[in-house]
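Shown next as structure tokens: one chain only, the form predicted alone.
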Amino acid sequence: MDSLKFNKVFAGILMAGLMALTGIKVAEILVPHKKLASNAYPIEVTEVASSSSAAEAPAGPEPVLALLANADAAASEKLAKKCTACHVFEAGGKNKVGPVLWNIVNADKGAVDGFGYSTALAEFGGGWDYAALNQFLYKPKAYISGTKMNFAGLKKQKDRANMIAYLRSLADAPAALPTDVEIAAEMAN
């Protein structure tokens, strides 16, 4: 075995690197880099004036109060099966990764006994009224930034209305349906 084998390999790698650097410097001298005054191929961009009549994307979820009276709670039982990985829907059930959702409509946020809520949700305050449930089910992390709930949300208005109707039915005494005044107020916002 050659005792200078390592030295020869190292010298070869070092020489290849030096030759590459020399080639780069020679290329810069032969073909110098010049900053162009304008682009060689100018691309003209015309700005389109935005029309005030153009519909903008909604900032949040569509209103659901008007749909609650005719919502199909049974249709959401199938949709709620996805939620059973983290939540329990029965009275007296034990908390899982998420809290028990029995009697959740009009309950205070962060108030289910024995569940460790995120600081963001515990400090958020208020109750789970229909509007709050609509916002939360639409996009939980947008409604309460910092929540531990890893759920993308329900984008379809009908799905949210059905889910809220299902949650409303999970109670000893279901919450009252929204009045016409509350529906009109939500539509005005």
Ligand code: HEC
Contents of the next structure:
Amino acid sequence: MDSLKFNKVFAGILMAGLMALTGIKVAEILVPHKKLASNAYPIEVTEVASSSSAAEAPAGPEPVLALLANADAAASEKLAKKCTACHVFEAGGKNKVGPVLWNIVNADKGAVDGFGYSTALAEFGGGWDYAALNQFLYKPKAYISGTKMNFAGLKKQKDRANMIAYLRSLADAPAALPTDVEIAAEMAN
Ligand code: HEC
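Alt. form predicted in complex with the named molecule, vs. the form predicted alone above:
Complete assembly follows, chain above in first position.
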């Protein structure tokens, strides 16, 4: 290779390098590397106002003991229809999807003969006193996580009181009504 040819080749390589550099510079000017204040394509995330809704929701069911003595029998009968898809209320009735609910107030949990309870309910322990029924009927799956009673619950305080008063009436010897002391204690909780 003579020196003239070498110079030409060398100049060519130099030019190519310069042009590449210029290209990069021009590209930088046209598309500056600048941090954007916000995403060019904002990602929409629906805000879940968890804190505010949690603050509004009551911590648990409102007390019902004070209402039991003056329950509305007609309203109770109506409410009971919400249960009859799965339960019968008569003494000696047949278990359906759920157990017979005769004489359930103050009975042990999960103790109706011949009914196949969920492990969750069978092992929960304790009896169905008024407070337990109030919790369970408010939101069954919150009170006994894993229960197979697929029922959303009775959200209204009055409804639960009327329902529990009705359950109380379904016995040869209905359980005693709560005393003033018990009512006051429940209110204080
Ligand atoms: C979709 C069917 C269904 C409906 C509706 C339903 N229940 Fe139940 N209930 C069940 C099942 C199933 C169980 C047994 C749960 C378990 O074993 O976990 C049960 C259990 C119970 C128990 C506990 C019984 C025990 O022996 O420990 C009570 C109390 C009860 N239900 C009351 C009610 C009342 C009151 C209503 C109406 C307001 C109602 N249920 C509506 C299916 C239902």
